[in-house]
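Here we start with a single chain on its own, the form predicted alone, put down as structure tokens.
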Amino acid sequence: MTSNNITTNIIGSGLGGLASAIRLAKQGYRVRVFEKNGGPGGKVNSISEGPYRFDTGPSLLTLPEMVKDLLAEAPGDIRRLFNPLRLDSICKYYFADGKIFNAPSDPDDFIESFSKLTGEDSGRIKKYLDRVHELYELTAPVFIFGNFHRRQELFQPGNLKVLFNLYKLNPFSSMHAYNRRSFSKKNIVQLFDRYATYNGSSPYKAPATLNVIAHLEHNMGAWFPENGMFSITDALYRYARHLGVEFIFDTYVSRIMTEGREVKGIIAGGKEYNSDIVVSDSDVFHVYGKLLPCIKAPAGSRKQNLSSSAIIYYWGMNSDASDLELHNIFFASDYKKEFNCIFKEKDMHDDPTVYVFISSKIVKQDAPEGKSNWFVMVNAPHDSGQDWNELVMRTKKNILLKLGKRLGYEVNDMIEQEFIIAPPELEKNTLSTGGALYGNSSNSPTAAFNRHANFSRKLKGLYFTGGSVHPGGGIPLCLASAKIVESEILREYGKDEH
């Protein structure tokens, strides 16, 4: 069916909301985006402290072609805002046994150098990378880019290959168990276990299917935008405005209006905005708890096991950090205990894995000459009433001790500017329940199927995008969710020829 000037209200301007706005505007729909904050981006945002600028969210890019595809028809000045650079080094790893590994982006170099460092058989590493490549080819069309919540799509002939090869997905083995069987050396097991954190899960509980994440970095390459991660938000926002999308900032959406089994618009800033379609780029638990309080979320996607959150220290440093790379990880000595603290004890481990991201390594204007901007993050439990002031200070002390020991100098003496975000602030800034970064974790074999669909089975005209719904968190998955939303809306409403 086609209509005349179909109106869509989008709640939230994260990457899922921005991508949905672009896709629907190109289909001729009238699109309005409502954002409670003063600008676009959601978790992919930017803050400044004195002369230092920081990207606030995701810090490594895979599948950059997904952003390029969205911008393919944008004016040249907008396309040029996003210039992804392929990294020579994915990450510099500091292991608890004293070994340091600067992981090359080239797969063959990665295999050779890691084998030489650890003594792991190079054939095992190559076999593992080949397996996760096969896993990606098998699962991506269904679990990332497809809408398996529609039975007619799940059972299409092209997807039967997945159904017939379910045993290859290893859904009933944990990531850690699979990695431990694949390798003989502890360090390489820990390196590949860490990919569970990319969707806020534990490698000791998440299904081995999620080892597919390693394929994106180690076989397809790691990237970083020339102008920082926020340039993705900036380019998409400018293109959406170029297409006529209306943005209404500093405006909180308090209700999704319904009539019978259909949406009729939203209430935002105390005003009613009627629309044929509502697309939510807000945390799905917030939507059902606050915006649709009379409607229960589908049973499978109700709050069961929230993902991890984070404590982030933004440090402006009086040092150029010449010994560090763009991405650096200082591993915990007891990885299992760290995840047990996060998910079972809801506490911070005294020896946390520390991630240090320094965008000024590439974006020179992010810090004054001779200085650097450190984004220092540790995984944390979601907020369930802990004393976060105590946890933040205790964790900072442990981070400084750890970094000082490994780097050989007093990191605290170099901090000129500091800004800290903990789970309560993450919840306030992004409306993510408990500050959980990815909605539910993937700590069960059925987690992927329990993620909320990109459409509502109860209300016509209601759709969902972003990291808390199918297919999950992270830039490529959020962009994939927007594409699924577009296909679902076109299925129901067609292209607007207005």
Ligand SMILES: Cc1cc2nc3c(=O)[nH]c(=O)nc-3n(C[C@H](O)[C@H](O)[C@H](O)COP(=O)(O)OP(=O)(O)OC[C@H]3O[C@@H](n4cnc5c(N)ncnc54)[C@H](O)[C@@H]3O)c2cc1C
Contents of the next structure:
Amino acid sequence: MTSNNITTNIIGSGLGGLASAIRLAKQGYRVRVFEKNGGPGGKVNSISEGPYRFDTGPSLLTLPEMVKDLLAEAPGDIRRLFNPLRLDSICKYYFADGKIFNAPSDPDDFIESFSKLTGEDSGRIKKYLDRVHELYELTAPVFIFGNFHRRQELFQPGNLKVLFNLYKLNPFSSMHAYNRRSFSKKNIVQLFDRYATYNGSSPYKAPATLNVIAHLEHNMGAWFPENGMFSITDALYRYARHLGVEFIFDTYVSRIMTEGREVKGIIAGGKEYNSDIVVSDSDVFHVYGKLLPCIKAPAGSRKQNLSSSAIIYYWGMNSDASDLELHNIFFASDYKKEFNCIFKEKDMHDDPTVYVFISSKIVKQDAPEGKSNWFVMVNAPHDSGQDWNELVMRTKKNILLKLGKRLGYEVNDMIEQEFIIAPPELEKNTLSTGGALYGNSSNSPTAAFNRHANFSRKLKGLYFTGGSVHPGGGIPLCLASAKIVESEILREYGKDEH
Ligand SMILES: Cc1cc2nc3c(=O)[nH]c(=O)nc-3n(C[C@H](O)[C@H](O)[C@H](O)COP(=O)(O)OP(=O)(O)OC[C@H]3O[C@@H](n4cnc5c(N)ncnc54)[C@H](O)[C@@H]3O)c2cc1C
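So the form predicted alone is up there; where is the form predicted in complex with this ligand?
After this comes the whole thing, all chains and molecules, with the earlier chain placed first.
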């Protein structure tokens, strides 16, 4: 499959890097991936602690067909590594008023049971789900799958419908304002507001257009891979290797080499590696700050604010947690205060929303029999020099108090193994500035437009994939960015027929 003509050096083996490697190798390019860590995956990684295994980063999977598409021509043994299962329950919600709601994945069941629990009119919920569906159909071709940084693509006939219907996107209303207008009950507003956190933003700031995220889970389905989230990395990595992609691990890329207005390759581990094309899956701030110090980032991307980060407690528990589901949320009583704390005060809220993800509910070998592996995450500000030791300890106390009250038992007594990741470790592990989970936040109506393009306007041969560039963070969007990179490279260099 490999050619020996056009060489591409890829910086980073996160999902954007792996997907770009697969796509370019399939087009006949010679591809090398440089990764500072000892293995692939970036944020989509796996850690074992004693008898427990944990997915370290993402836990919620939507649009699994995007991974399947990439693997469509892979050998059967590689394709079978990734087997997404459609969940019956999206998430078990614990609201601050004491109500508990195990949200069914089937939209009609969801509408009926949530209406029963909250007293919200079922017609309103149905109308909302239809509306976010319509919003997705309208926006996805441009804002997720489209390359709107190229004017000729933005103004192609298929997109005119979106441009004429821009008013329907409600870009100047916040997600929360729109949700509050849509519903009369606080709990349902909070449930839909939560989707702002799927790209590290605040529902009080992010434009109502982003309510489209709810469509993915509620109309298209929530999924989980049979072998855990890391099976996505595993399958893509093995397929890339099968296609002849070369991986160079434990090797930091310190420079992108340029000559005039073209890239010439990279310097990695002190050695020069020439190439016509460089694809960066590295955080875009890191690229301009460290790898390309003589070139200024575009003004729009310089103005962007970072997304939220997280503190994650990985707990091996001596109980099977039969009262909990795969995904569980314990909501803050004052959601607005929590987001204010994260984005304005850059502090941890004392009554945080707590997310508990237990992969051993599906992947039985992730914990010994009768036990379970808890990934307990709270949203946090990105690192800007806070005292993380103090914040981690204070937050743990608050989490234990909250879980103890809601679950009715002493959670602390169940912890057998523990390790913790806070924003500085997230940055150290993946070089994401400030430990931001999703690159930039979407806390303004112009955020989507200011996100860095998938190509460089200043340097021929330089392309960008991954969560810090268009269309944004999260697994489906990173994979979409790799597809745009492929089409940009093919436009410029064509298929390599060697
Ligand atoms: C805790 C957490 C929870 C999340 N939850 C979800 C979720 O539920 N659902 C979802 O869809 N998304 C979620 N996300 C977001 C999702 O994980 C990311 O958007 C996505 O994985 C980012 O992929 P990427 O291609 O940007 O690469 P990254 O994962 O950021 O990896 C980049 C890689 O490049 C390497 N690298 C960077 N610079 C260099 C260099 N100079 N030299 C060598 N190597 C370099 C890094 O070491 C790293 O391995 C979550 C993220 C985190 C951290």
